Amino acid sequence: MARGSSGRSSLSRHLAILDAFDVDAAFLTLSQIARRSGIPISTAHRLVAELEEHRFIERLDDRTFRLGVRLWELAARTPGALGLREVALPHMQQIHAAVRQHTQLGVLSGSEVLFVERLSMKDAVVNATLVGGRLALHASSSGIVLLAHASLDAQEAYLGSELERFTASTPQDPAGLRLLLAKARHDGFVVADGYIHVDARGIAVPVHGPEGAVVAAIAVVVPNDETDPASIIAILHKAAERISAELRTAYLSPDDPGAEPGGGFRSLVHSSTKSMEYLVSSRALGRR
C-alpha cells in the first residue's frame, strides 16, 4: 500500500480523519479534523474529499462535517455486533420494562468496552453510557464481565496500565482486581456500587455467542441503595440465556434440523417468520 511522506500509508491515514470524530465531537471543522487527526491540512482536505466522495464523510451547509451513513451502511452487513444487537434488542426491552431504569449491552474493543445498544428513562438514575461510547474495563460491571472472561495474557497487560479513578470506589488495585475477576467467572454476574458516580450501581452478565465464549455483557444501572440485586441479576440471567440460545440458532446451517427461516439473513436481522422467508426468496430471485 502507498505510503504518504509521514510514513503513515494511505489507509491509516483516511482511518486517522474517520477518528478525529467522537460522539462529543460529531461535527468538525477542515481545520479540527486536520487538528485532532495529527494531519497536515492541505493533506486533510484532499482526504476528506475523497472519503466524501464515497459518502464515509458528509458535508453540511455549515461547512462542516460529520461520519456519513454509508459507514452505517456497511456495518449493518456484519453478522457482529449489530446482528448481536438485533437478536439482544427484543430481551433488553423486557428488562427495561421490568427495571425501569437503564439497560445497556456492551462488547469487547481492545482496552474498553464498547456499547452498541442502551435504553434509558427520564427520570432514571444517572449514567455515563452513550450508544457507540467507550468506559474502561475495569470500572463498569460490563467491562469487568468482559474483562474476566478475556484472555489471561489481555487480563494482565490490562492490569499493568494506568486505571483511572472515577470515584472512591473504582477499583485500581491489580490484586483486587484479579480477586474480582475471579469472583465474576465463578459467580456469573457482576455488581459495581458506585465506580463511575457515586449514585450509580451497574449489575452485568455475561452473554455467549455460538462457540459458547463470551461475545458481551447486558446490564442495567439502577440506583446505589441497599436493595437486594438478586432480583434484577435473575432478570438478566434470563435474558441473556434466551439471548445465547437466539444467537446459538441464528449461526446454524440451513442444512441443520433446528435451523429456522431466513439463511444467512439470521445472524443480521431479528424479525417475524415470514420477513425471513421474504427476504431468503427476494435474494433468490435477485431483487436484493
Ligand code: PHB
Contents of the next structure:
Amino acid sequence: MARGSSGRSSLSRHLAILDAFDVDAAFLTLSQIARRSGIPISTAHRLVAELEEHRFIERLDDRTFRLGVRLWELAARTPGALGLREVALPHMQQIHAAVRQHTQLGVLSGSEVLFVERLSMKDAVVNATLVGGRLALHASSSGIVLLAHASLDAQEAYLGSELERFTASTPQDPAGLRLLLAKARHDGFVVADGYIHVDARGIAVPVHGPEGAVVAAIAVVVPNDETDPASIIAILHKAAERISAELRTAYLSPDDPGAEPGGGFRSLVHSSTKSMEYLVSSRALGRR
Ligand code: PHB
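Can I have the other form now, the form predicted together with this ligand, not the form predicted on its own?
Full assembly next; the chain just shown is listed first.
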C-alpha cells in the first residue's frame, strides 16, 4: 500500500480525515479537520479534495465540510449494521410502544458498543446514546452483553485496559467485571443500574445471528428506580428471539425450501412480501 513520508498508508490517512467527523462534530473547517486528524493542513487539503471528488465529503457554502451522503449509500449495504437494523426495527417499535422508554440496538465495534438505531421520546429518561455514537463496553448493559460473548482474548484485553468511571456505580474492577460477564452469559440479560448516569438503568439482551453467535444487543434505557425488570426482560427476550429467527431466514440460500421471497436482497431489505417479489423480478428483468 502506498505510504507517505509520515509512514502512514494513504488509506489510513483518508480514514483519519473521515474519522475527524463525529456525532457532535458534524461540520468542520479544513483546519479543524487537520487538527482533529493529526494531518498537516497542506496534506489534509489534498486528501479532502480527493474525498470530495468521490462524494465521501461534501463542501458547504460557508466553507465547512460534512460527511457525504455517498457514505450512507455504502453504509446501507452493510448487513451487520443496516441489514440488522432493517430486521430489528419493527421489533424495536413494539418494545418502544410497550416500555415507552429509549429502545436501542448496539453492535460490538472495536472496544466499544456502536449504536445503529435508537427510538426515543421527549419525556424519556436521560440517555447518553446517539445513533452512530459509541459507549464504553463496561459501562452499559449492551456493552456488557456484547463483551460477555466476545472471545476470551478480547475480554481479557479489554479488562486490562483503562476503564473509565462515569458514576460511583460504574464497574471498573476486572475481577468484578469477570463475574458480571459470567452472570450475563448465565442469565441471558444484563441490568445496569446507574453505570453511566445515576438516573438511568440499562437493560439488555443478546441477539443471535444466523450462525448462532451473538451479533448485537437490544436494550432499553429506563428510570433507575428499582422497579422489578422481569417484565421488560421478557419483552426484550421475545423481540430478540424473533429478530434472530428472521435473521436466520434472511440468510438462507434462495433455493432453500424455508427461504422467503427476496433472493439476494433479504440480508439488507425487509419489506412486504409483494415488494420483495417485485425487487427480485425487476432485478431478473434487468430493470435495476
Ligand atoms: C445502558 O445500556 O446501560 C445505558 C446506556 C446509555 C445510558 C444509560 C444506560 O445513557
